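Presented as structure tokens, the chain that follows is alone, the form predicted alone.
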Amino acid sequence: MSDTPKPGLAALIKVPQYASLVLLVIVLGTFAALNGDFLSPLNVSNMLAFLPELGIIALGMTLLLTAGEFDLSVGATFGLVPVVVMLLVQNAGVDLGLALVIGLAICVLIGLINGLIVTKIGISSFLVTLSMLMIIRGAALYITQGFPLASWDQPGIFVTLLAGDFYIGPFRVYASIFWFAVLSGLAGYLLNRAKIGNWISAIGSNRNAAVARGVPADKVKVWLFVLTSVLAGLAGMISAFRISTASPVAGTGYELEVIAMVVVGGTALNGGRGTILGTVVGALMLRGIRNGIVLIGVPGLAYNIFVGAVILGMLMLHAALQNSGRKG
């Protein structure tokens, strides 16, 4: 009788997203204990305001990593698209709706270039997207001469839909959280319920075997690069509308933070296994860490050191939980 719960517990530990959820509870509980304001309505609202911007990118990265590829250009794309959109609207008089379409079309082009070079020429996605990062970031700096654009002062339907806000009791809620929720649901369906989800996992596990079974591996990878770029551009626009400005250096370092969110959530870095629920948990965890270490008074110059150390520790703990589950 006493032995019956053990297989269930071991099975739960072996599920990546549940192990990540345990870590999330530990992290949030620790910060709440260290600072009573951590779970206050104002602080929770601040955390949720920024969460979708990195979380939306992480959804695309989850699918791409599951297929065994990287995209290091997402942070630069995040910064470029709002710059292009705002320049078109403010300097060229282009309608905002059309400017957004042009911005997203640029994302599609970036994703196509990345995907085609990786699949047709056979260069590592790490090297291809690292080069693309430099090209995109350089382009954003060149067309703005390195300066942020003037504040966005043209409210409208698109601004409201992407970054509008309202209050639910004491909590300030942004429209972007609903975009994140809907996109998370769609990504989860694609990965876990749709045929393409099986293809993505098969490609990441063993590309040659997947191709032998008729999976169009190259086509799937190209469209995953496109999707990831489009989501990065969308997240960039949400951020620009929320803070009312566009900066050519926005999104610097986001590519690595997004990968950390995805991996901490339980997606395999070498492909073949992905979890959207785990990515949502990972996004919540890293956002909570960034917010919490400010509240507990970590010095500004030690900020990144602390974040990096915590992420590394979580990855090690996550791996230990997984290994323990397998042995169990």
The other form holds:
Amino acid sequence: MSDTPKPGLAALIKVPQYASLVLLVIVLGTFAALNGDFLSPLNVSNMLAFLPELGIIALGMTLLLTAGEFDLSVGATFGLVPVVVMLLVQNAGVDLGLALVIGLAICVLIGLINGLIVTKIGISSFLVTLSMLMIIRGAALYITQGFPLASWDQPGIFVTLLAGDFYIGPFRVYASIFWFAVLSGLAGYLLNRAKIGNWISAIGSNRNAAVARGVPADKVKVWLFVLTSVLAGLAGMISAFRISTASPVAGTGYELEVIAMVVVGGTALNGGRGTILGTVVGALMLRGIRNGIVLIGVPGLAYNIFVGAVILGMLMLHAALQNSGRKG
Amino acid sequence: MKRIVTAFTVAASLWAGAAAAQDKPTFYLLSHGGPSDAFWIDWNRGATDACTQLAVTCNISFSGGDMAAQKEAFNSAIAAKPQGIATTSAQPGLWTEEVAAARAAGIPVVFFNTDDTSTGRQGYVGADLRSAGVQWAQYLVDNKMVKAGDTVFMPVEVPGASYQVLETEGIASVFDPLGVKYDVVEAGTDPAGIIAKMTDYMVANKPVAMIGLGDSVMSSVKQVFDGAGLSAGAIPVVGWGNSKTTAEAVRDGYVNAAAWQFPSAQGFMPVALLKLAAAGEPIGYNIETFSLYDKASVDPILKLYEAE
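Instead of the form predicted alone shown above, give the structure for the form predicted in complex with its partner chain, please.
All chains and molecules follow, beginning with the one already shown.
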């Protein structure tokens, strides 16, 4: 008989992502108990439809936060890319595939500008990406004159690949959930198994020490900004195809929602510690909370009070669980 | 002598023509909308038709939602001393100083599409938002679609915006005495967020009816019904209908009645009012361009959108 104690709940909740998982079960269980429709196939399908769009952006944000940086321009990038793609297709007659490539190239450019200004000029990523948010949102409004464009509502390979839907039993499933799953797996691999994951954590913990050990900190950060922008643009295209609308105001406020998902999941806001599993859990939790608050019958104009209070409560519980885990 | 008379006649005609051109009134028409938007395209057509038919010179500008740009255009218009200015007023209080300055300079001012009575403008062409609320609520009551104790779902993009306040006042004036309740719900401006929030609400609360207080929420109705597992016509829906998507939803039975603002008339009528004012006629009255359309009357609106 081994003397090693079996890992119990107390040991599990020392790990941030498992603490988040415990909280997710509590949240889902509570809403399910309060309203039987919460776990109905229809409601679960609706929750999963919107989840990947925010979740994909959250994956990039997790890596960036782990490296100790923010990107507040993700919501604006989410809105800009579909607008540019649809303008190219509808007004300039560009092929949809080429337009998508141009849209993603714009994301690369945005990420490069963010990353280079942050690393080479040394301005805080909070300020750089806040400015970029305004530039991108302004550009989207200017080129559309503030009005939404009719999106691509014809069936085709890109629409099917990014936002096609089908039924598994009573559940309506969108292709975007598979993108989210695959990208989560890749991001998890990068962060936990690849050398670059160690570099990202090392940069976020102590940049100078990481650089002294030969980690190309600036290069890594620049590419993380690029990756985050590209994921935001991809999520924007998925959303535009799913709802058949490209709006210049799409993605408004997503940057804070995504940061909340990442932090609720257990990634440290000040860098050095990140978890992709926690981010997936955080995305599920935030979406579950927003959906559940509506389902339990909170008055329409009081939603945000409850959503804010529940998120705050979850963060406090998360901190308490982790503190008790450390003391234990 | 005959030559002299002919020369005199030609000269007189040329002078009269030049004088007539000089007397041709000039109006400035300032819109907060964008020239590529379907509503404003039709508005522009109405305005330019009026300018041609009434033989006036019109300087039309769009500010694409940029209030500062529209303000600059208004002040430039005052400086040009035209015979009239017509403008939208998307933000209360925006034109208080400009209208006073224009009136002081003897320039008649007419508002269209969105009003601000506190400015002292001389006329208004467009919908009365409070009246819109009354008509939506009355439609549901008259068609026995709601009764005392029912709760009507009222999604809106921006709660507290003047359009929501005025429309809800109108709705309350009909529903409150009858004991019909209503729930104003913030849907936001992000299209995917609007659909998610409205779908969640429908699944959770199974409302008996819906009044969409803005065009963005109304243009999401079909997708919300699909997401909530509801068939077309499962619950009555009324609200704004100034978009192709909503007109199609009316045709397909998802929306019972939608409000149309007659954009072409909103372009034509302000020019007509200003022409009257330029001729010395008093114009202290409003022209309402608003009606509900349904499945039986949606075709002209769909044709209008399809033509664009």
